[in-house]
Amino acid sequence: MRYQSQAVAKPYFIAAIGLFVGQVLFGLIMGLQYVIGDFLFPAIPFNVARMVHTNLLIVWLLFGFMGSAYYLIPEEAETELFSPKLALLMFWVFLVAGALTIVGYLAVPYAALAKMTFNDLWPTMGREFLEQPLLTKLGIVVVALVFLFNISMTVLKGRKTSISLVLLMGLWGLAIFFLFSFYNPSNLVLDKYFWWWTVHLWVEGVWELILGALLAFVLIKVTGVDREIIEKWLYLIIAMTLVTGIVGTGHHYFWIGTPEYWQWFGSVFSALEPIPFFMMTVFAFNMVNRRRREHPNRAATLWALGTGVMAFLGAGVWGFLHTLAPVNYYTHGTQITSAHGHMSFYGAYVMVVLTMISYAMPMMRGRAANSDKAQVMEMWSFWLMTVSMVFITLFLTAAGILQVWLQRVSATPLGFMAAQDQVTLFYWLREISGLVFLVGLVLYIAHFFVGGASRKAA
């Protein structure tokens, strides 16, 4: 660690991992509810478990992005963070607000929670992924603005690099597009149209800029490749990301009442969306092959390479499988969508945050890398989580294909619940894979507590 203020990233990383554990546990609860319908009912109904699972995903990734920025920006700007105290204050505000929101979901009926949090004054609740109460949404805006002020001021007073500017663009975009969560028109078509301006333009737009910047930063550190080479790749990747991702929003507009031309725009541009992810994979492997030094943190290098591969498979390949309008006509809203969502979120965003944590945490403890024993454990966690996520995706894909056939293509189509009964085997297999994933996550946490000889940071 070169700058003292980088240490503020540590509580963000710890909170991120803790919330990640919660997300996985609620995912396992939901998985059991697919096959044992009254599991934990009425204490935790399926709709509540799903809401907690997806909200924890968003919140812990935001903690991960913020911690990564607080670690990366001082080093790129070659100056201390503008205000470490402000960063720590916002950490506690965000953590307490997030915890109270989750407790609210679990302890209070959703309609009562909406009434308690003044949703009647400004209705924003009740939409998938954006279920947060009005007060929580306002809190997120305050935290985001203070965070952006802090890192922007740090960049302004220090060195400006392509990596820090791309990261800033992604983080500012994240904050700006979240504002559409406050726009809730009564017209359902308009509602869904602008809802995607948050949901899609986050995960298939500005978040990809954050992903590219974080990956580029780690690759510079672990490979020693010239910054100019890595920055040229980064510019190419973000250009393709923005061109394909923005117009590619149209693949969500196929069946919601929007004009017909969106079927062409959505199909063509979203079919191009795998390109930046493929470029990211080539980029990661190319940089590692051209490395000028053998960095002792082999685990962080493995996470960086895995990010490129899994992001391409999950967001690229599995996204393309059902993105063309004639195919999506049959597959939308099925488990194929869920398969794509699981692998793409894991490959693109979960893995890049774990990459940053894997690289930065040893540095914040005064080491270039953890001990060999700890790294072996971490690499086991990588393979357990990654392989189990591949199997989760394959089982959900198989369930989705069978669901499409039984429910939408067959000459004698079944109803939704009857079709679900026929794919129960795949849900059980998905649950077993999820348990293996949890074992991998526990190993990832445990490796931080394993001692042994480690190389000191320069």
Given for the second form:
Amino acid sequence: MRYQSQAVAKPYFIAAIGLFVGQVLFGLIMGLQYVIGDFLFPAIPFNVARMVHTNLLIVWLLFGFMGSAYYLIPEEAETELFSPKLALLMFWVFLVAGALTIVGYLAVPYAALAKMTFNDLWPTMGREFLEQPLLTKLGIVVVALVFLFNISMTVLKGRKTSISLVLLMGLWGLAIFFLFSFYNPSNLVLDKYFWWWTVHLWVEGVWELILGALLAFVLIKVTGVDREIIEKWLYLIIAMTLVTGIVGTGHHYFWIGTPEYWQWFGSVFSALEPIPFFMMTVFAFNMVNRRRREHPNRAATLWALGTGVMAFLGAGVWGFLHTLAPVNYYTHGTQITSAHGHMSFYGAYVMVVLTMISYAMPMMRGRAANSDKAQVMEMWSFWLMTVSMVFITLFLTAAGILQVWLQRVSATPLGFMAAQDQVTLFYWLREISGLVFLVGLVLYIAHFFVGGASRKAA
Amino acid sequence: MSQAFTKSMARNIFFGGTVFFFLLLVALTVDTMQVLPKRDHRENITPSVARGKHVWERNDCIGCHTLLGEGAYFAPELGNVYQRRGGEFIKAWMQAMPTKAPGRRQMPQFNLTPEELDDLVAFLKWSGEINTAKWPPNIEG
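Alternate state requested, the form predicted in complex with its partner chain (shown: the form predicted alone):
Okay, now the whole complex, with that chain kicking things off.
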């Protein structure tokens, strides 16, 4: 660690991992509710568990992105962070706001929470992923703006690299497109249309800039490849991302009341969306093969390579699987969507945050890399989580194909619940894979506490 | 990659491509906004439909159901539930919840007032009349 202020990343990373555990536990609860329908009912109805599961994911990834930026920006800008105190203050504000929101979801019925938080004054709640009360949404904006001010000022007073520029653009875009979450008209079609300007333009737009920048940073560090080459790749990858992904928004505009021409724009552009992910995989392997140093942190290199591969599989391949309009006509809103959602979020965003944590955490603890013993355990957790996520995705895909057939294709279509009853086996298999994922996550946390002779700081 | 292809060329492709395709999205959005009134029949959004959307939202229905295919996949699609079941069935169904059938998926009792139930049905009826390019494939959703 070159600058003292980079250490503010540490609480962000710890909080991120803590919330990750919560996310996975609620995922397991929901997985069980798929097969034992009344499990924990009425204490935790499915919709509450799902809100907690998805909101925890978003919040912990945001913690991960912010922590990563606080670590990365001073090192790239070659100067101390503009204000470490502000960063710590925002950490507590965000953690308390996030925790209160989750407690609110669990403690009172959602309608009561809406009433308590004056949702009637400016209704924004009750839309997928944007369930947060108005106050929490405003809190996210405040925290994001203070955070952006802090890192932007740091870049302005220091060295300006392409990596920090791309990261800043991604993070500013994240804040700007979140503003669409405050727009909630009575017209459902307009609501849905602009809801995607937050959701799609986040995960298939600006978040990919953040992903690219973090991956590029770690690759420079662990491979020692010339910055010019890595940054050239970075620009090409994110160029392809936005060239395909912006109009690719159209793949959400097939069946929500929008005109039919979106079936063409959405299909063609989103069919190209795997390209930048494929480039990312080639990029990561290429840089590691051309490495000019043997970095002692082999676990971080593994995570970086894994991010490329799994993002390509989850976002690229599983996205393409159901993105063409004639296919999507049958698969829209089924377990196929869920399969894609799981592997793409894990492969792209979970893994890139874990890559950053894997690289930065030992540095913040005063060493270049953890002991071999700790690294072996971390690599075990990598394989357990990654392979079990592949199986979760495969089982959900199998369930989805059967569901589509039984409910939408067959000459005698079954009703929703009758079709669900037919695919129970795959939901059980998914739940078992989820338990293996949890084992991987426990090992992941345990590796932080494994001692042994650590490698010296570089 | 060859040395002739420089970082600044890659950067220019990024900025140029991003601006161009964002403008294309904006242009398509402007066109969509012109066409939408004919497809969403907004003239039928009565105060009851608007209130019904808020009933839908403040009970987080999207946390289990899909609406026009978006939402959670735990419970049936409701974009066409009015056509599938009819308004009276929907109201009776919601009042009868939860079924408490052992091991079966349970829907909470939301304790909606008769007015709220009417508003919700009005909202679901209006949603079912949106021109969705013939989606879903059949009445089962």
